[in-house]
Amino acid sequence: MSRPFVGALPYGVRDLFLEEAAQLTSLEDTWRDLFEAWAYWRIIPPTYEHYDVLLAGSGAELEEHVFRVLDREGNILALRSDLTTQVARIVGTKLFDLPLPLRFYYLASVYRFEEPQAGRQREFRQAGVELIGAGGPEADAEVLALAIEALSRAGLHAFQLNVGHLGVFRALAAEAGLAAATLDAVRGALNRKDGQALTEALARTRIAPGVAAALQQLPTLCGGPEVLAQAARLSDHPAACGAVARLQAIQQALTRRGLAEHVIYDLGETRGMGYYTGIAFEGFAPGLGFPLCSGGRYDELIGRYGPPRPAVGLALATERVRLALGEAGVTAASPDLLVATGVARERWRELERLRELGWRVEVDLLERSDADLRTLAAERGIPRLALAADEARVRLLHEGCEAWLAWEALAEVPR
């Protein structure tokens, strides 16, 4: 075997770093801010667990992707690949006996043996929230309007929620009695929006004709309110019903909050992780091909570790994101001041000072000259450089002007 040469690193991950790692802490602090401003709390799960407790309920989708290893006692460990099971775990295990409901948020990296993607590698970042405790439409709304604000707060204008249910395909599945290759079948065509397919399997069925129109409607019920309102007369089933009115519901939510033009709804729509139970969702913006956020309700997934509880879910991907914002994406903060060595070596206490009112101060430690930081400020566009000073007074450089300042005074200048 060939060894690799010093440096390189597994196929899959990449480090990022200077305005790169700039960018994602800005936009996972931006996330963090939002979060805690609407009374999520922060969770921190481990990076492995024992696989089957990692697994429990995720499916044989997820289950395919997930990285394993052995400790030295033999047991099969993995590396997390979704934090909503962990969070799961966390509650239906420890904090069962907490007040509901529970809001938790999370700023993590995942882990998952594929072929790396636009946007994600095998390790990537995710931030999301998990709402538990909540089973109504005002929760999924919650949930719903939080996706929204995070895209919009990073920086995104034209994006999209495609929004639908799960309740409706499985009503119509259950009414019409599929065999499980049939269903595999249908479910395909209908995520492949592949109508010619979508006959061809049903065809090949003994189903009501009412169930297989239904069904055949499916894809076409793709857009705005509207296609609640045709989705309400698909069936009489009750769990169609439920489904449908739930969506309708949400709708009202969102649009009381002013929200309800970044979602449309797709009720053709039977992808999501093993667990959702109601509604799922993905966020697209103009131009990329794959999801830049992804969630939905899990009711019965906390039950697996505990008592049972209500949830919904959001995860952003954050590198996705960053990719989507292109040109718009938020940039490395430069320093708001460079300081002569000198300077900093007899004015520390001024300067420690500054940094508690939130200025960025960098020292210069290789003893330039003062042309040579002029230099080097304009090169890296930091706006204030401080030359030399005196007893009370700083050399400070602005904006092309350059003027003698009372420390105290310095503190004053617009940043």
The other form holds:
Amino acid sequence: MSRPFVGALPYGVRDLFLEEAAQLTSLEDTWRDLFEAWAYWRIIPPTYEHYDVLLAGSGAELEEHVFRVLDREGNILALRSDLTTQVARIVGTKLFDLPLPLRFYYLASVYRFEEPQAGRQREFRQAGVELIGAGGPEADAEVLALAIEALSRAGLHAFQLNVGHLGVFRALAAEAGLAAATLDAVRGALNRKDGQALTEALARTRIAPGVAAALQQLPTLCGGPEVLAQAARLSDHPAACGAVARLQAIQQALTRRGLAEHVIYDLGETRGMGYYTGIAFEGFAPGLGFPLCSGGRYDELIGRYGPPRPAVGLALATERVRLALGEAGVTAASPDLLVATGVARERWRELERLRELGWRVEVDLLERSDADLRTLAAERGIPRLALAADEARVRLLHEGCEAWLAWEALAEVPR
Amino acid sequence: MTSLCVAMPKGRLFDDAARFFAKLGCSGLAEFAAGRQLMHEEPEAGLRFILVKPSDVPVYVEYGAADLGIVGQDVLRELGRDVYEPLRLGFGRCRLVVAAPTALADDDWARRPTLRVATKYPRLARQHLLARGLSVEIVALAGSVELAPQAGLADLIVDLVESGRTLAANGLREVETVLASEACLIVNRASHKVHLARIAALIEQMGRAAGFAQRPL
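Could you please show the structure of the form predicted in complex with the partner chain, as a counterpart to the form predicted alone just displayed?
What follows is the entire complex, opening with the chain shown before.
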């Protein structure tokens, strides 16, 4: 095999630097502050684990897109393809005796062997939360509220969360007693909102007309809270009724928080991770064809690793949110002050003090002349330049004026 | 309010698709195809049309570069893009079939140990023939697929038929159907959520124009 060019990258990864790295950092900082304000704890699982251990949690989905690695002892390892499975393992095997609910957040890279799409490479960033040990609608509402908050604080306004509940479809499918092949055809038609394929799939099988009619209505049940009222009349099956009642309770909780305008309901989709058991949701923004975030309830996942716990979570696709925001107003932060090499040598104490006050202070280190320093500051948009200094004062170039200024006075300048 | 963007397929389906939108009051589409413009506005209908290759329609729609698109199910299934397909439009009907030279078709073709298959639909052809337990070698072509058996390139073809005349003219006979296809409306998933009411209204309107009773989304 030929050696790749020294600058080559494998398909599916990328370098982030300057503006892009700054924007990503600022997004993640915003989300970290948000999650911490809601009393979530950071969790940092390892990048790779035993393939079998992850497989026990996420099942068939993992096989399709996981990066597998062999170590030198022949163990099969997997790079994580989502954090939820890892958090479930940690809670199930290590943190099962902590008081509930447990709240964790993460900011991490995830790896999936799939075609790069919409800002997402094979390695991509996810920010998310997992709320463990609370099974009620208030817990679902908390995670949905966090999704809305996270997208709003990122700077998006016109986004929509699309919330469904797998219980409705599963109850109807169980009531109909659909065979596996029909079930797949029905689910595929629902996920494509292909009403005619749905009719055809149901016509090929023998089921009670009431259930068939209810299944055929599912693709139409997409919209505001009014679709929940329609859904309530679909079936007497207790699981279906329970699922609709859950969505109604969530709608009330979100209305109380003043967040209902961002949410629509869609009972006709059965997408989402295989381990979801209750609500499942995705967030969309105009102009970006792919979901910005997704999440759902997974009450049976932690039980695969330890004592069962109900849980609900959310993952934000960081790069896609960045893409939806566009590049408006994005700059890598430039320093507040550029300092000549000689000034820094003598006056490091004063510079330390500025840094403690939050100034970004950059030292030249290359012994540039005053003229070169002026050019550099102008090119890089650094607003202040310290050309000379003594114990009490600094000779400062700022907005074209050069003057001596007391260090004390400089420290008080708003940046 | 921004207009919704519709990706229109060049070629076979375009005229029917244009006639279809004419029923919804978009009258300028015929000239659109004749001209060299690739984008066309219908401000009254709140729609904007772009003209792309049929196999690019699902790509534009999946990425949200177009909110909606018109495409044959054959192309859609071949590409396997994740989009909604709420409505079949009743035109562009055709079938994707396996066809063999008459002599082979008469013989027990499926018992050949390996078959070489020429097609513009490599994914669907492979799926269909492998599911039948056949060992196949797929030769992906860009056109004139009917020629492949005569020229000695392939044993079978998987291709579209409307009337079957082209097959007969090339000494081929249909031996099985892979799928029945017609033109359908596809919708980007995010657009569907973000413009729910507008898109639902448009689908209903199109459903009526397609001659169905109010087609649900």
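In this text, all values refer to a predicted model and were calculated from it rather than measured experimentally. Take the two forms, superpose them, and find the largest set of C-alpha atoms that agree within 1.5 Å; that set is the rigid core. Residue numbers count along the first chain shown, from 1.
S.K.: Determine, after fitting the two forms on their core, whether T47 shows a C-alpha shift of 2 Å or more between these two forms.
M.R.: Stays below the 2 Å threshold, so no.
S.K.: Would A21 count as moving between these two forms, using a Cα shift of 2 angstroms or more after superposing the core as the test?
M.R.: No, its C-alpha moves less than 2 Å.
S.K.: Is the shift of R68 between these two forms large enough to count as movement, that is, does its C-alpha move by 2 Å or more after the core is superposed?
M.R.: R68: C-alpha displaced by less than 2 Å between these two forms.
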